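Just one chain is shown here, as structure tokens, and it is the form predicted alone.
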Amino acid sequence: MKAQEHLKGVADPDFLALGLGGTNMMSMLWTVATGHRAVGVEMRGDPFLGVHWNIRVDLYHQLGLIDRMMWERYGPEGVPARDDGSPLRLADCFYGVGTVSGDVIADTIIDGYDRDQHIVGTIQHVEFIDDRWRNGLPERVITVLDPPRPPDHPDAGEIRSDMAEVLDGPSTFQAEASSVLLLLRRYLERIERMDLESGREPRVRLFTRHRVVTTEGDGFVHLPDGRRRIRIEALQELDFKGRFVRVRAPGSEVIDIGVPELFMIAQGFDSGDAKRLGFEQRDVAIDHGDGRGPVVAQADYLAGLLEVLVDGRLRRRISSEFDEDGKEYWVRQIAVGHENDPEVGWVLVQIPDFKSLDPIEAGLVPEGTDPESAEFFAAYQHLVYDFYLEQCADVLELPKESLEKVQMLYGPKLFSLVERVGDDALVAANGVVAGDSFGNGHFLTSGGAMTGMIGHSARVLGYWRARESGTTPAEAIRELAEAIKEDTAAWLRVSSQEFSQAVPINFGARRIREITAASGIDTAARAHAVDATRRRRHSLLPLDPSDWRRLFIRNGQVLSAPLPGLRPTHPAASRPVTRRRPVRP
């Protein structure tokens, strides 16, 4: 590509997205749909996030609105097409009553070679298992809820603007995160390609293996009026001695993006670009009602991908674990599948706060064993895997011995959830921070992804509408920053319940009332929480987000039969049980 073509449509864009996750790609789509130019910068190439999302219905309605706005503004010649020339419609690829779900290959659906499938799966089973002990003995209460009914077509009138209302509502779809992200990315790529091929000024430009220049003052260039001029560099990525390293691509030159009217940083929960602009997050504290006052909202989970037919199911479980003093702690598990796909069985299990997973404490290695040694790490992995399968067996109702033979494509991996938020989303006269980069909470419900994709991105649509009505850029961006903060505050209020309360938040307010009535859960009750041992557990093995790209396959069988029915009795009922004195938080 010639230099002038390579940079065509790049200078001084209306919108610059730093990070191409769901938040920023939806923001780019709203930008283009309102008649403005967008440039996106991402350093990791194509989307790869393997987790499954529980998706609120508003995203489907928003995709339908983008389809309509694009068609009305640009006509059939200005809308991306599939490989056969037919219009590429985001909402139709996402979900349709005339198509089915299953083993999804996103690109074949987007390209049009698989017209019979859509990307998401519907949720057909909604189950809540309360396995907490009562009166010193194990007890089980099962609540089976009516699954949400998907709409038969997107309806812009059904898009909600209150994020608390969105997040308090039930999840309607389930999908692999990377499949949804690929849909957004491919749509943007096709806009870019069709514009370059036609000779028109590109509405979209994408730099997918690039980053803002990291040299101080050379990437974010401060202007006298408080705006930032932004320069980026091409990257070469390599696996250097077991970790990902990125360096400037040999022989490449810095690309001057110029001064965007608006730029948004949405690069995940730990954004280096946001920090360089002075942005800081603070921990969010929650009072668990246990007499200790507010403590940092945090929890540790193990995540794994089992090849088990969980199917279109959202199953939540809460159970009791007891420390050596007999104090009760509540732990949660969630099983998420994909409709008609036996290779998708995501199970996330919470680790009790008092459990350290220390191989020395467990007696698997002798005192003084080097934590950096292979022996220590092998023992640690054994502890993690054994605990994970025990919890999976209880939530899936499958014997642990059977799960040991099942193929695992990922994990189990330890992840920490720490609720954090910034004070102000405005980081420059022309720049804001959004998505998890601004604030993040409990990820069991996919609420963070939904807040960014549905909430923060729609605020960008509001920005352009405000500008069209005569609002100045300074006024519009201030309103945008406040709106991002408002959405995130709503998310953190909803999210905080997951750290201490028994009821799950993504079943919806009405369903929570049903669970409360069926199980007798006291909504005022709170769980015990501790802090010190969690920090100790973190010291055993650092968390690395790049692990999503390092699949470690435990080869085995695929369980394609439906899960067995839920047993009416507590799993501990078949084991010798010692009555425990109830200890209330």
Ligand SMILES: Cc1cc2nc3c(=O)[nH]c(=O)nc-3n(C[C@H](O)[C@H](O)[C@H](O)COP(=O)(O)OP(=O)(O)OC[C@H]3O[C@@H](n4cnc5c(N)ncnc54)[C@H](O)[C@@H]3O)c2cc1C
Second form
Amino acid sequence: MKAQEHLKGVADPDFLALGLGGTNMMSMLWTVATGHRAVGVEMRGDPFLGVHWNIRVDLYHQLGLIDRMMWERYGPEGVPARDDGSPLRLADCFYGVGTVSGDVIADTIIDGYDRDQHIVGTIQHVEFIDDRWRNGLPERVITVLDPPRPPDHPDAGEIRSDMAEVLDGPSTFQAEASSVLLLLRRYLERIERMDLESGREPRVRLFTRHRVVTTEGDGFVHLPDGRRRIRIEALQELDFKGRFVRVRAPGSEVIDIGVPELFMIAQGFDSGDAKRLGFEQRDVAIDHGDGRGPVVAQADYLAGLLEVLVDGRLRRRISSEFDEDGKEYWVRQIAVGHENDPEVGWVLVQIPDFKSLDPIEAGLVPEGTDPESAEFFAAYQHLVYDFYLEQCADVLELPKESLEKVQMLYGPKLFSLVERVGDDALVAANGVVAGDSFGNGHFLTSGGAMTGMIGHSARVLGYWRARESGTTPAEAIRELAEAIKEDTAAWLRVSSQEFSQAVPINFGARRIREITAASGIDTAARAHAVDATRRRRHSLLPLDPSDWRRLFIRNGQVLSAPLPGLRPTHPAASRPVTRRRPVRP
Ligand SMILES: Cc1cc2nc3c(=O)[nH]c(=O)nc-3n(C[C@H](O)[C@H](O)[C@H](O)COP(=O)(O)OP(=O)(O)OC[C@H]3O[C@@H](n4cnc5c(N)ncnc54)[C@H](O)[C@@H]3O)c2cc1C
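For the form predicted together with the named molecule instead of the form predicted alone, what are the coordinates?
Now the complete complex, all chains and molecules, led by this one.
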């Protein structure tokens, strides 16, 4: 690419997205759909996030609205096309009544090579298993809910603006995060390509192996009026002693983006750029109502991808675990599948707070074994895998022995969920922080991507609409920052339930009342929890985003038979009960 073309349409963009996850790519799309110019900067190349998302219906309606706005503003010559020249419509690739779901390759759907499938699966089974003990004995209460009916076309009138309302309702779709992200990325790339080819000023420019220069004062250049000028650098990524390391690409020059009217940092839960601009997050504390007052909202989970046909299913389970003193703890598990895809069986299981996963304590290695030794780590991995499969067996209702033979593409990986949030999203006169970088709640609400993609990005649409109606940039960005905070606060509110109460929020408020009535356990009853600061497991492990690109395969079988019907009895009821558990106080 010639130098001028390389930087055509880059200087002083209307919108600059720092980090190209769902939050910022949707924001770029709204920006372009309202007639503005957007530049995006991402350091990890193509989307890679391997998790499977439960998705609220609003995203489908929003994609439909973007398609319509693009068509109305730019006409047939100005919207991106598939390989055969037909218009590329985001909503149609995402979901359609004339296409089906399955084991999809997102790129082939976007290109138009695969015209039979869409990216998402629909949720057809919504199940909640309450396996908490009652009166000292295992008991099971199963609630099967009606799945939400997917709409047959996108309808802008159905987009909800209140994030609490969005998150309070059930999810309609399931999809691999990277497939949805690829759809957004390819659409943006096609706009960039068609504009460069046609010679018009590019509406989109993308720098996908780049980041803001990290030298203090050199990347975010301070202007006297409080705005920032932004300079980025090209990166070379290398696998250095088992870690991904990024250095400036040899021989490359810094690229001056100039001064964007608005820039947004959405780089995941720990953003170095946001920190550089003075942004700080604080831990969220939750009062469990157990007399201890507010304690840090933390829970530890194991995440893994089993190749089992979980299908179009969202299954949640809550069960009782007991410590040595017989004190009861509630733990949660979630199984997420994909309609017609036997390779998607995401199961996440909570580790009870009292469990140390210490190989010495478990008697697997002798006292004094070096924690850095291979023997210690092997024993630790064994403990983790064993506990994970035990829990998976209970949530999937499949024998542990058969799960031992199943192929795993990821995990089980331990991660700590700690809720954190910032005070103010405004970090410069022309910059805000959004998505997980601003704050994060509990992933069991299936709300993180939704808050950023449906909530925060629509606030960027609100920003451009406010600007069109004469609001100054200073007023518009203040409103944007407040709105980002409001959306995240809604996510945190619904998340608090996942830390203490039993019933999952993402089944919808009405259904929660039904489930509570069926379980017979008082809603005011709370789980025991150990204060995060007094846990036996001290490390706070976030999921490392780069792990999605360094997969560890546990080779084995793909189970494509449907899951067995749910047994009416508690799994512990069919196992010999050695000790009668005490009644929860
Ligand atoms: C196991 C699990 C299950 C989940 N399930 C759901 C679910 O069902 N529903 C749901 O809504 N949410 C779910 N989430 C949460 C969801 O994945 C996140 O909330 C969401 O990805 C956040 O989007 P984001 O755009 O804010 O950031 P991210 O998706 O984290 O994207 C940030 C991007 O910024 C890039 N980046 C980082 N630093 C820099 C830098 N310095 N320069 C340039 N680029 C940078 C990263 O490479 C990345 O591409 C789940 C999360 C997990 C871990």
